[in-house]
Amino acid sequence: MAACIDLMGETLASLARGEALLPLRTVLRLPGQRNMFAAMPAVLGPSIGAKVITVFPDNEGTPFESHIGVVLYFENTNGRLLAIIDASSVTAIRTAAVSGLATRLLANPNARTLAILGSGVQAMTHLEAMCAVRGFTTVRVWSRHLPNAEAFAERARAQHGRTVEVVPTPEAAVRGADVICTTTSSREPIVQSEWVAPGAHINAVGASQATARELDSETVRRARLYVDRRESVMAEAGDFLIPREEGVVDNTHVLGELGEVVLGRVAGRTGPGDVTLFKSLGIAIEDVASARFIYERARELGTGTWVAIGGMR
């Protein structure tokens, strides 16, 4: 996780420098369902790749994750396919790593209480990422399904040696928390501004559609808002688009991309009382950079299964 946080900082800085080609993702909603099929291509320097996934939000409670697919990694000399990588693992780690980067850049240095809303894969990797950048002593977790929250807390205590408290409501998790991570499949706000303490930092992760959000409009209005990519947020982020439609904020409310903060082009927190907000959507260059890192490490270690696809003539 620590290596991926650093990698995401380098990757988003490359985006801010104009070193990437990154169209908006293509998303096909399956007829009569909330399930989707998505393709996310990108070029990052000499690296070419795409993530191809299905998104089935109702997989909660089944043996399957909500995001299933592969990341395809190519080279740019002959266009060879170099690697096929499990997208579930990449998505779980890199998404949390970007939130870790945002927390490292934006949260108060003395943050000690962490609230996690949700208890799935992203909740666990976000706990790992948060613990990599701040010295949390207390973790609160809430989930709509109490047994899932209790199972999460048990795993988290064993893996991280932290105090993990299961709480009955989102409000109980959020009040007084220094850092808040929303990792749910909710389409309606589960965080109310009146619960968010001055100085808190929020990573809003779960909602990735223009019609879905996890935060109420007042939380967004009062926060210093940062994003992974402006174009994506303007097209896909209900957490921003719905307050904008209500007239609560406008486009200038997006202060900058994380890569711009990394490069020092955009200021982050201005004081300990600021509420800061990172709206995460996940973008394809994060997958391509992860794929390059994984491929190079696999070559170094001699691991992986080698197959012939599109071979030489």
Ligand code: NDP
Given for the second form:
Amino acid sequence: MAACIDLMGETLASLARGEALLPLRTVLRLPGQRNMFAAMPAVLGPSIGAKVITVFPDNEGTPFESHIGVVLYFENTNGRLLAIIDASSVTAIRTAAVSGLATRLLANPNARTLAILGSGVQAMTHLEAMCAVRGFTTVRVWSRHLPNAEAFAERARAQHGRTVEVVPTPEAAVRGADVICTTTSSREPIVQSEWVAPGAHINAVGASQATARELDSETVRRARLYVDRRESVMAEAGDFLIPREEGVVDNTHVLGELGEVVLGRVAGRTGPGDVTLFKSLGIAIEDVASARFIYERARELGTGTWVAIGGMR
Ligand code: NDP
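Complement to the form predicted alone: the form predicted together with the named molecule:
Entire complex below, previous chain first.
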């Protein structure tokens, strides 16, 4: 996780320097369902790649994760396909790592209380990422189904040696928290501004469509808002687009991209009382950079499975 947080910092800085090509993602909603099929291509310096995944919120209660697919990684000399990598793991880790970067850049340095809303895949990797960048002494988790929050707390103890307090409402998690991660598939706000303490930092991760959000409009209005990519937020982020539609904020409310903060081109927090907000959507260069990193490590370590794919004359 620590390596991925640094990698995401370099990757988003590359985007800010204009070294990446990426269109908005293509998302096909399956007829009559809320499940989706998505393709996310990108070129990042010498790396070419794409994530191709199904996003099945309906997998809830089945043995399958909600994000399943592959990241394809190519080189730019002969256009060879170099690697096919599990997208579930890459998505789980890189998303939390970007939130880790945002928290490292934007949260108060003495943050001690962490609130996690949701108890799924992203909730667990966010716990790991948050603990990599701040010294939390209290971690609270809320989930819609209490037994899932309890199971999360058990896993957190077993996998990360962390004690996590299970709380019955989002309000009980958010009140007094220094850092708040929203990692749910909710389409309606689960965070109310009146619960958010001055000085808090929020990573809003769960809602990736224009019609879904996890934060109420006032939370967004109050916050200094940072994003992974402006263009994506203007098309895909209900957490921003719904308050904008209501006339609560306008486009100038987006202060900058994380990569611009990394490069020092955009200021972060101005004082300990600011509420800062990172709106995460997830962008393809995060997957391509992760794929390059994994491919290079696999070569060094002699791991992975070699297969002949074709493409030779
Ligand atoms: P999981 O299926 O593992 O977990 C989903 C979580 O959402 C569960 O904790 C569930 O709670 C909760 N949830 C579902 N519906 C609701 C609801 N109506 N109200 C409140 N909570 C709800 O998914 P992931 O952890 O993989 O992903 C979580 C979210 O993050 C998804 O929306 C996903 O699309 C998004 N995501 C965003 C990324 C980004 O880059 N920004 C990347 C990857 C995912 P319970 O189990 O208690 O019902």
